[in-house]
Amino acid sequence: MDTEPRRLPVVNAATAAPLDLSPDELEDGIRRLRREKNAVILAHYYQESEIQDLADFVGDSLQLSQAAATTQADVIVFAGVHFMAETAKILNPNKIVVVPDLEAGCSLADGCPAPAFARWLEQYPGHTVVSYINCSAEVKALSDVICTSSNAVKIVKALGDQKIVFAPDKHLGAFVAKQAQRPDLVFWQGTCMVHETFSERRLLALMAAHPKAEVIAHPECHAGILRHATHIASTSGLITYAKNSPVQEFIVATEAGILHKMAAEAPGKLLIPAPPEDESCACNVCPHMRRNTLEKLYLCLRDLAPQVDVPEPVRVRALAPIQRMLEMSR
């Protein structure tokens, strides 16, 4: 398997040194660049706590994919991942999408390099390629459809019948199997840093210590965290299900930014992190997400740099799977 670390193409990059500004100058810099470039700024629920309230928008991978696919902004500021990026270029190839952190990446897409995933597939030819939107676009390229954790089983179900190769997270293709009746979906054995490590050992121990706690998970997450679920969601299903449930206290198994959106949704109600194996380690924070930062989003608005490209072969044919998901999802 490759195991090079991936790269995205990139228009330029910014060269700025550090700002001598403090958060509220930052803060006032980015609403002032945003109106003066006619920008919108996407955020994933995983970001920041600062970058969060001064999004325009806040989201899933599914409704960040929906937002960048309807914006009438001439610039894309997405706070994310590259793959995120990529997906708002592949639906806007004339508009400018820039990141705060182009190292900004993802365990499950690094995890899947292209070479790889094609020789793989020859291996199980007339199957439906559906990929998690978690990857690179040289990988959505090789794919039928792109589902998201917020509608994966809706369009594994819609397929029918057909064989179905699911990449690269084989937790959530293990999820999706078990709630589609699908046990024939063949997996892709990839997994994300974050939820892998969270821990039965230590979640049980917690549930001991809180029993009024209900465990809430995203399906990233290993089986050990899946079965002692009430709930196993999205980003933004999780959100909504704390915010509409008469529980008061949850233990949520995701990374840990979502805490920010969901105590502002559910105020009042206790949330409570899942822990990782680890106890010496921060291991439920994404270090990928935790890249961007206020100044490095200052500074992507001011320069428009670094931008995200992708090759206009490659985006083409990135872009029916991406299509064909937006279309399934409505």
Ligand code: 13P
Given for the second form:
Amino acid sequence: MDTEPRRLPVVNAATAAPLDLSPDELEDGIRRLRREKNAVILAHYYQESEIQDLADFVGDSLQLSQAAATTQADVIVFAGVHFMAETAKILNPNKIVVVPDLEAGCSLADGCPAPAFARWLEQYPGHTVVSYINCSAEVKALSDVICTSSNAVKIVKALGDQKIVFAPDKHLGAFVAKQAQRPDLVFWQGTCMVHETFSERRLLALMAAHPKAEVIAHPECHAGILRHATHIASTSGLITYAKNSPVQEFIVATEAGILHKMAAEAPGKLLIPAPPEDESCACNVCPHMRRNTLEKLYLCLRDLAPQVDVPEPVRVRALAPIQRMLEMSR
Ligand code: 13P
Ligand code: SF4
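Structure of the form predicted in complex with the named molecule, given the form predicted on its own:
Full complex below, order starting with the chain above.
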């Protein structure tokens, strides 16, 4: 048996010094650095399982912003994508917020640039701007209230009969419009590059092969998937449902990273990832989320870099709609 620890070639971007640490050494190092720097590691369910297992807190977007809003740590390490870390920084201007990879973006945030969004909003005077948390700080600053997939319906319902524009996810927007009975909602036409690749044709074949399986889906999926789902919820909502339901088999239509926690919470149940159209593509894995690795997590804790910063005037304007969401979610 090979007793030598596996060595990973890692390069610290800051110093170009190669790391020569085994996965165990990396994990021990991350725990030590977290203690030394009084850091908290927040991770999304779409992260690699070893990152989820090391994190102090794993959650959906709302739970992660709630955790960021209340942490006593000096340093927040955000194992997720850029808009999530940016939200943590907006809530904690005096804390250091670092990310394993500054390039971890999001097709929804990237597809809604603030200047274009500001121009688009000019067509809708008098409308309340509800923006999904998957957007940049600049877009948040142009918004009246932020929402996540777990509170979007509640927030839109709470706005009564106000005229509403919803950005940037048109699929989540359509789901919310249906649930809140607001067919007049105006949408920015953005999509999640992961959830839009799920194939209805292949889902139907999977359902036929597993007649006892229930389809559960994230509301970022398009209508062709959502129409087959018995339960539609945020990542944490899907995990709770799989855990508490008497059903033993699920086809899970969201990013495949969720299966790690879902399997732990619903042991013994059959969890089948929903298929993308292209059989040869791992399209149900978010390339942005998966830029984060244990090595980069170690390096960002060690070097306290790269840090996420938000210009103060933008931060102040973006804070108000985030706080409004947190208050409306209580
Ligand atoms: P939730 O974790 O809020 O369900 O959102 C999923 C997501 O799109 C993260 O990028
Ligand atoms: Fe963005 Fe979709 Fe990736 Fe989430 S899964 S970070 S919405 S691209």
